[in-house]
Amino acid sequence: MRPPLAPAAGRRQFCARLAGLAGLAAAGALAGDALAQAPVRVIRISARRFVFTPGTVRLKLGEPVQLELTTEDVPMGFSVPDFKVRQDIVPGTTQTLRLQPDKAGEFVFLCDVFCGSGHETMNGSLVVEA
């Protein structure tokens, strides 16, 4: 039978794992918001009537990366139909759209807004390495 704690004792002793337990925490924590913000690749997309530029974008699986799609003349669509995202353009402002591709191979991006005749054949081809 173990003798019993001097009151005085088991306080500290409570107290000294209650401090352990809350410096893991904050580590963990740390740690959590180290990797939310994580540097994000930026790509930048221009569309003008029936081109986007760049015309090829290359990924790495599983890279988070941010887009940002401008368009110089008339409002646009940015959809990756495969990725299930979309995003308007509207001439004069930037638009971002968040994609971290969980598949490899290539795929088609395109103008999903009718801009005038030459329309159908707006598209883009994303790459992605894995």
Given for the second form:
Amino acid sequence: MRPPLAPAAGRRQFCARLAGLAGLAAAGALAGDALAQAPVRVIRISARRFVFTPGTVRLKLGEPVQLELTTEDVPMGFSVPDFKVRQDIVPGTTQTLRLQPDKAGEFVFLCDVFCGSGHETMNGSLVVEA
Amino acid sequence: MTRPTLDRREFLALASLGGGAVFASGLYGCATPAAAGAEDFFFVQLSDSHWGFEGPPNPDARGTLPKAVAAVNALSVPPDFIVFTGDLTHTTDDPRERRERMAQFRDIVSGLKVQERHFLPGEHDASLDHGKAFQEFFGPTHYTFDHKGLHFIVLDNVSDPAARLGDEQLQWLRGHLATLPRDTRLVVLTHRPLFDLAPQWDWATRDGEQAVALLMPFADVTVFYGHIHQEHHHMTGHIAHHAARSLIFPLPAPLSAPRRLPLPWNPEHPYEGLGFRGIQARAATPALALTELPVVRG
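Complement to the form predicted alone: the form predicted together with its partner chain:
Below is the whole assembly, all chains and molecules, this chain first.
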């Protein structure tokens, strides 16, 4: 039979158990984070007036990807209306946009921040293969 | 002062200028009595002249706007006023050239016989400098005015290059609408559509839904806009939205082509798809009647 714990020892053990639980929870969170941050394919897209490079991006249905977006000259936007995602792109920075397509087909991506005469045709194609 | 009333038959006869299609709206189903003192009148909407544009889509790019001014001046009954719903000029990176184009545009439209003119910017006028040059030439980018029983609200969804009205303007709109009786007859003028017409072609206003929600409690609201270079009609609930033709080149119907490229100039039918609009406000009914007019006689 275990001797009864002194009140102070009881508090310490209680705290230690809490800490252990917290540690487990933290470990779980870390595991979750690790899962959430599992390596995904990175696709770099560069914008400059008035083109995206590459102009066509191919994805697999359900494949999580991370788009890394840069602009070579002026502020731009990157928008895929069919997936309701968008991101401002500021010169000198790399912006990331995670995307996991849930439908197959060919979808437009476009600049949605007016960047000059030619903005109207600044778009590309996102091809999602089933 | 009461000007001669233009009855419906006379007004529709204006279409005989060139056989422009007539769209008579009966869009409201609402029996709100006309405000006291209201009377029939009509005004003209011009849009998207892109002064400074050059290219094959309009080989008469420098001639079309003067022709439109002449066509408006030739109307048998002059409009009470004229609104110009944006993209007065074609964009340029050069601030001095931008101002030069605005000065030339202003000089040309000064030839309009109608003295009351209201302007609002398009993204080609305002998005590269947040409306600075536009304001120097044409004043504020959002404001209100009244005319014979109608209350006009001009909104700016282009000075922010990301196509937002923005929190400050939405707050202004909210506060302004709070001062108006709910049976006020509202006409909203803007450049981009306030609804998601075709976000894939950037034909939307990112926070336009918030403006529409603020307008929704009013029974009688009509929005006139430009930007898409073609006649288009749409309803969000009871709110009617009407896009105007351009004065430089027409664009394809929304999402009907891979790209929103100008429709090619048709030498067999010059100026095809270009034009302006007359809008009649009738005191006896809240419905507005629209008449689409060509730049030149067909």
